[in-house]
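Let's start with one chain on its own, the form predicted alone, as structure tokens.
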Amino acid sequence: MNIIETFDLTKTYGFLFWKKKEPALDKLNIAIQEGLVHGFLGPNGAGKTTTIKLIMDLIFPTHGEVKVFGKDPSDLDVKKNIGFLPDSPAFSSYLSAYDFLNICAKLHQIHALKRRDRIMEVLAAVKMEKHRDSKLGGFSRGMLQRIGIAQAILNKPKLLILDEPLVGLDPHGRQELKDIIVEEKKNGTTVFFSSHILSDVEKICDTISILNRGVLLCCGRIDELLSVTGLRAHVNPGNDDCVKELMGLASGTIKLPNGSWDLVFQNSEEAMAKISQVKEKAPDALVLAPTRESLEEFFFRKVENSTDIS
């Protein structure tokens, strides 16, 4: 089942003669499957936040349409099943963390008998329970981001939409957020989020989309999009003869404490032929696995190519 679907989704800002020449989003067609973590990527001004606002029914498309759970995003049943963190959340500085989440819980119509326990659950999930009675006005940007994430998961959403959730978080906080996203996925939640931190996206996302200047460049599973750049050979202990044969062609070599070796090879006919020969002579000596370009390398390649074409 597709949780989010867009059909030629287009948004041009302005009105009549004051419309911009280029649309912020141009004929976007994507389908996000249930239960996956999807990374929505692109440089600044690519159309990511515009897309999220359209999905959230905060703005209206110029052309095309978007479906969430197979329905129009304005449907109240759709809204009840979404958790959302905008890119620049605003908070009332005089409220405590608990009071703010209590208001959010009332808006979500969480029963009074369950409200306190659920608030304490989400505060614990974002490591903010000891700040429950502190005023939001005294929080750092990273602390406010954690509270924003807490309100986004408060209603146990089926779809969690996060716009740049990693902004303002230190490395420890980023890891905790990644753990929350992984846990939400385990609970059956579909997660759709934008981010500029590509190394984190690569670790936790199943699928990605890349936008540039409002145009979709690609969409699919990460393991299918990233190109194979070579092979990694793990040589088991006691096979030093194999290592000697292969080392001269390897672009990287690491000897591990147990006496085994990891050898990295670029795609070349000579290297692949030698690996095949060694594997044929000693089939149990090597464990082979493909090496792929990083998401960062793939991202810049796609964006730069699209810029050159335009």
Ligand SMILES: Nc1ncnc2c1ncn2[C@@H]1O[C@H](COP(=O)(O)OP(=O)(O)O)[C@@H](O)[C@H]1O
Second form
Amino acid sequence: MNIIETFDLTKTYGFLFWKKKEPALDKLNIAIQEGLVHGFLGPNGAGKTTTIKLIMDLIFPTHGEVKVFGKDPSDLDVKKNIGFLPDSPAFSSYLSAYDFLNICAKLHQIHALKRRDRIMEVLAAVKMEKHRDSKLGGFSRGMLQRIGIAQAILNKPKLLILDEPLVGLDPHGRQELKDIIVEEKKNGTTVFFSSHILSDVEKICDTISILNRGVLLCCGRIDELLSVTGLRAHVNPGNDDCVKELMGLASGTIKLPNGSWDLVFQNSEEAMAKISQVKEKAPDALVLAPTRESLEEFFFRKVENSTDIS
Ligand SMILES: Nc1ncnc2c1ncn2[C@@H]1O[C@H](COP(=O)(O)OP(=O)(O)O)[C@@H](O)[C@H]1O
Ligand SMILES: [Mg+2]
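The block above covers the form predicted alone; next, return the form predicted in complex with the named molecule.
Then the entire complex follows, led off by the chain already shown.
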């Protein structure tokens, strides 16, 4: 089942005479499958926040439509099942972390007897238990981002929408956020998050889409989108004769502590022919796997090509 679907979704900001010529989002068609983590990627100004606001029913499309759980996003049942972290959330500085989450829990109509436990659970998930009684006004950007994430998962949503959740987090915080996303996915939650920070996004996404200047450049499974750039051969211990044969053609070699080797080859006829020859002679010595370009390489290739055309 598709959790989010957009049909020619278009948004042009402004009104009548003041309407901008260029749409912020131009005929977007995407389908997000249940239970997957989707990375919604694009440079600044690409139209990511605009799309998220349309999904969240915070602004209205100029043309086209969006369906969430197969329904109009204004449907109350839809809203109840979404957890949302906006791109620049504002917090009341005089509230403590606990008090803020308590208000959110009341808004979500979490039963009074379960509220405290659930708040402590989400504070633990974002590693903020120690700060439960501190005022939000004294929190750093990263700490506020964690509280924002805590409120987004408070109602155990079926769909989690996060707008630039990695911004403001240090590498450690980013890793923890990724762990939370993976954990949410394990619980069956569909996660849709936007990002312009690509490094290690690919490790947690099942599917991605790339947007540039309001136009969708691609959408699909990450392993199908990234091109194969070569081959990695893992040579089991005790097969040094195979390593000797192949080493000269490899672009990278690593000897592992257990005596096995990892050899990396670029796509070349000579290398591929030699590998299949060695594999034929000693089928159990080698384990082969394709190597792919990184998401970063793919992203810049796509975005630069689309910018060249316009
Ligand atoms: N409220 C608004 N009024 C006018 N233009 C807007 C508004 N919000 C966003 N835009 C414009 O729409 C485009 C897409 O913005 P946005 O969706 O925020 O991109 P992203 O989140 O990918 O950085 C940008 O050119 C931005 O300047
Ligand atoms: Mg944005």
